[in-house]
Amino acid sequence: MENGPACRAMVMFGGKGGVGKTTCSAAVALQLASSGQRTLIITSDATPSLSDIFEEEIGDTIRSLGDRLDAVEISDAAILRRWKEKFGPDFYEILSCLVDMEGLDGESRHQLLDYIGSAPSLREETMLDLIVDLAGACAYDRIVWDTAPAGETLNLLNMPAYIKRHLSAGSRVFEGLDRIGRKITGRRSISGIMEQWIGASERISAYLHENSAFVLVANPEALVVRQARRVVETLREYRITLHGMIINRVIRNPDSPSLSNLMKIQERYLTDLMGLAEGLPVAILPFSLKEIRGKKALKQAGKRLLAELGL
């Protein structure tokens, strides 16, 4: 894993569900935009709360929140639409070699493509393809990605290598079939289509490694610390840059016996999390009974996070 505080074009915020990563990513995105950088915040969480946090309706098409900040909540429906537009024709060509696609009625063809496009690996690869295209369009100085809960995100980061490995095997098989006359007259060969998909996976993988950094959001709790350790190990395995860590809901100056006891419990887990950070930037947000919602509250948190993380 490449560690270091260098700024990257895309910053991913991840961690266990419920630790406050959406709030933290929203706060950082708003502050980046306020500092003059054209910023896009994306959430790929299946149950997005970005609209609630900004107190503005966002949805699955990019919309402006003002002050050089745009936002989008990527939905399953939007991902399926993109897959059908970008990859559906290729799959249709491949399936035409194996199934009498023209013999199916229109509804059956659409249902078949919907079924294939909703497969987890293809859905995740299409999501990454969309995010990398947005990042590479040069319309934004920075992209902030509020990722899904940790387990799903780690599967997502592994997807380009997984797709490439399996497509490479399939490409070799179909290359042999093409050579013996199984290609479709007047169309690209199946192996050629797969080679293009391999190229797309390589592009996605290269972008993640060269232009993105990961900020881990955690709370000083036993389950969260264990999950955080797995995230750090997986980032190291896939050579994704860990930029730093946000430790949220840390009790300081307790005003009741119960909070004093909880603070003592937190101390052990704070030590564990600081050890995981290995000297990287760490931002600590204090425990509060108030929710961070709306631009005013987000700006206050974002200013602190940006300074402490060096983003």
Ligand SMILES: Nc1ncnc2c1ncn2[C@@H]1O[C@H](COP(=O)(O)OP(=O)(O)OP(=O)(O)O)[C@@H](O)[C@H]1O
Contents of the next structure:
Amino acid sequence: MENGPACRAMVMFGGKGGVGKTTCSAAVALQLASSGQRTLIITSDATPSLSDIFEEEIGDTIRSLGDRLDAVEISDAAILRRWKEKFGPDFYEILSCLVDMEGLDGESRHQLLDYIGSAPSLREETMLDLIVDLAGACAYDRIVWDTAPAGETLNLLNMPAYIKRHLSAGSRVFEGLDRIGRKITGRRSISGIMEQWIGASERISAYLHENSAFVLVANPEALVVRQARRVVETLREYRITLHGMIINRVIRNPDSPSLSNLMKIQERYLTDLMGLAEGLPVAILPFSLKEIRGKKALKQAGKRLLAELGL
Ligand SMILES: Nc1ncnc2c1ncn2[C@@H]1O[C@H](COP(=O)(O)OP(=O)(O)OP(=O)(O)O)[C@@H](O)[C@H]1O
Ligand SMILES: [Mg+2]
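Please could you give me the other form, the form predicted in complex with the ligand, since above is the form predicted alone?
Starting with the chain above, the whole complex follows.
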């Protein structure tokens, strides 16, 4: 199915820790699936709560949660597996040009590759590569990505551009070494391998810019508003489309003086958040006295979010 610019294939839900990203992602994913779209919900939070919210065990391989809805929790172990499979052989080849890899015993070779593969930027790049592959596999109409708290996600979104800059510099450094090395070993050139990695970063970057949109989840509270402002600025800087905003835990119809008080405090921050949205779709999710867990409660929230966000 075709998605216009206002309705991208991948929707990322992001925002400060604890604002309701996982709840809102789960609700929207369930409702997208109910409306007939094949949907995959991914969580990249290191301590995922998707299983708790759906009240079903999920794990790091894709599993079905019922009609048209699949889910996966991306673990560090899955990222490392992926890295070893996809990029491990390239690294092995490069390292072989620099050190005597064959002289190491098998265990040491594995340890070395594990160590390199879990380096922070490679972990993030591999996670994006995995997500973009899942999204591009055409098995799904929509991908809902429940991201880790804001700071970590913003670093992640800038990673392909960062890696590309870094590799482009490296590729030039290695050209000289390649000229000598190729004559002796006949191996693939290091700069050639790096060019391939640059291509992989460009593919991820293109997907994020062309097929993805961000939904900012926020609560009407001072600290959340402050961080929401930074997120909007950073998304603009990274040229990631902001689709809209969910203002979660909004107090409506208070039945006690303390809730009335809280509602008054929220009003000011609601105005700030509406201003920040600058006319983009804004969905309001009221503060719920009951936990939003399990399919029934999620569907109710999802219907509202989908309609108000126009996803
Ligand atoms: N509208 C709401 N009313 C009341 N409680 C809510 C609402 N939305 C979410 N919650 C509760 O707030 C808590 C945090 O929600 P959730 O796990 O979705 O946030 P998160 O942003 O994903 O958190 P984290 O940053 O830790 O991943 C949960 O206990 C959830 O049930
Ligand atoms: Mg979460």
